[in-house]
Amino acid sequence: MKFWRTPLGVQRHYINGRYGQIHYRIAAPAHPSAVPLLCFHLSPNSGRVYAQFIAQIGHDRIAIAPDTPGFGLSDAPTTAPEISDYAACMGEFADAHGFTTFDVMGYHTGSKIALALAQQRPAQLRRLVLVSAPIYTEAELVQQYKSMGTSEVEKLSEDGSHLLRLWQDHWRWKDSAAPASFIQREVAEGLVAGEQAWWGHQAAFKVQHALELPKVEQPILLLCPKDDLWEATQRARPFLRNGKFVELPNYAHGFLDVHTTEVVDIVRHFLDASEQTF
């Protein structure tokens, strides 16, 4: 049941945003002693993917995982946003919480939102943790658009075969320690976004890490689990100006749930380290 339940120490709330209400999960200690952390999820998904993670890393800092607009329980925009729009919305979300300085963590699509926000809010955003940062070849990018970035991928079949396809796609890249109930959750999260589930991917494919990573001056921790973006993320190493690349060959989708303590230790070490270590 842990793949569905909100962990102890995590609460759920709503706040108003530019596209309507934003739903978010938050772990907030009584006396925070570290910089707040905002966590942006992959597409199509929700902040639920971070629930176990923020429950642990939120022991000494405010840790928040919002559902980006149109995903999870957050209201959807009326037209497809760009990554810069998602980032601006998350910047306003940080302002609404009174954060003058904060760190971010972004997973797949969330990593591009994080990079955009770092450029929009250079004086506020201190450090970034990215889960995958693919550098695509032209052929790979074309295939990504065809398989995930168009409305065609959300067409429903009368016999429900589209559900089997979603299940099999998720199963292929799951962490070996993640059970079937994790896949059930991930398929369900994607279905919640409905006919606009592809908007996040479309926005992400318009932004290329090869161009955006070198623009970011803040320290970056780039985590590379062995999921569907493993090979493409390996190409990101030379594009890090001020960062650390960490391979996670034994982790895949679901790792934030089944290897939570280990990942929290890696991220905490990076966020709490002195600047001289970068």
Given for the second form:
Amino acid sequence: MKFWRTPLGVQRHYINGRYGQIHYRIAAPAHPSAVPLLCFHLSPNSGRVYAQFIAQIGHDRIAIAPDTPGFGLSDAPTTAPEISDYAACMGEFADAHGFTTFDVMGYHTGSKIALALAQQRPAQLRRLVLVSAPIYTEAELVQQYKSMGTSEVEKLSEDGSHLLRLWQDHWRWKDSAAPASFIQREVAEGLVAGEQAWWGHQAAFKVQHALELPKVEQPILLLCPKDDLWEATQRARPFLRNGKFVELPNYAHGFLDVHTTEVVDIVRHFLDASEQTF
Amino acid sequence: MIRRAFHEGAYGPLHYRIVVPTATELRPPLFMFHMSPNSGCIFEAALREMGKDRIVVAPDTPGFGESEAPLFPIEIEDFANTMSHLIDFLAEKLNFSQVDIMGYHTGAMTCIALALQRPILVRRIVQISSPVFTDEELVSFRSEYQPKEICENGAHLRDAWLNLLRFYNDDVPRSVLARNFASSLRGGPIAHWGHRAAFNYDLKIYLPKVTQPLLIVNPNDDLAEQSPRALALVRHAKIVNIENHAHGFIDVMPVKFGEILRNFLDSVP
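Coords for the form predicted in complex with its partner chain, given the form predicted alone:
Full assembly next; the chain just shown is listed first.
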């Protein structure tokens, strides 16, 4: 039940946002000694992917994992949003919690939201941790749109073959230490978004890391696990203006659950490094 | 407008959906308890329809939807006790003293247990299915609802989908199928605990003790044969058959279902 239960120290709440209610998970120590950390999940998924992570990193700082609008338990917009819309919503979310300075972590689609927010809130957003930042070729982008970025992909099949494809895609890119029960959770979490599940990807594919990464001055830690975006993320190194690139060849999807302590150490080391490091 | 919230329950956060209408003259609140394995999302159409003239609440049972799971399997009486605490919390917050309750399949069992635990609080009861099983049927149902192994190729998901489709007619929108299927997965490894509790709760013992008025709504689903048997066990009960619909009927006929509910809940005793 590890992948399903809410870890000790993590609470769940709703707050009002521009599209309706935003659901979030939060770990908040009694006396935070570090800057708050906002964590943006991949698509289609929810903040649950960060539950174990924020439980641990939340020992010394407020760590929050909201569900992006339209995913998890957060209300969806009425029309498909852009990455800049997601980012603006998350900026308002930070305001609602009274954060004047904060760090962000983004996972896949969440990385693009993090970069957009860094540009919208340059004075407030201190440091970024990105899990993957794929630089696509034209041909790869066409293929990505075709496989993930349109409503065609969400059509249900009477024979359930859509579920076999979904499961096998998840299985292919999972961490070797992540069991089948983790995949079951991920599939369940992704299906919650229903027929709008593709909105996250369609927004993400319109924004290119090759253009956005160089615009961000804040320090970036770019983590490159060996998942479906490993190869494309390798190409991101030269686009980092002020950052560090860390390969995680032994990690894949599920790493936040099955290698939590190690990842927390890596992230904490970066977030808490002195200014002179950058 | 449906809002969602968490309440700190005995097993951790208990998630619920709620509609609080702005009108001042309201009917008694209606609490709705879902089937297994699923969540309060199956009542979204009923929340909107009945929320026009009363507070309506659809909690996620512990371990289902977004409610935290207990550490071990619990019984129907425990589900009822959890709902009782939620009702008391909201009663103080929203200022009401009596409620009507409605339960769907496993939720229908929870209704009876709650009605017996809180005879003054619970005014009227609606059961969507009131299955009175024979011993042979119970053996068969228990066998059918054993936990399913996860297959590395995902076949268990496909089989779960095909199994779900068995209980829905063609007029149910695909979005409802998708929503209900997604919701059915959220019990995770303990998804079978709901059915386990339901099959442990013998309505033959408890229905005769109910004193509140009871409406049995009987859709044409897997419990259509067992539900009419309940009439003989309850003093103040009647039955409405939904003959042309199975699961998903609330989404297909929300206004008509609202009429059925109001005719019963709002009638003069």
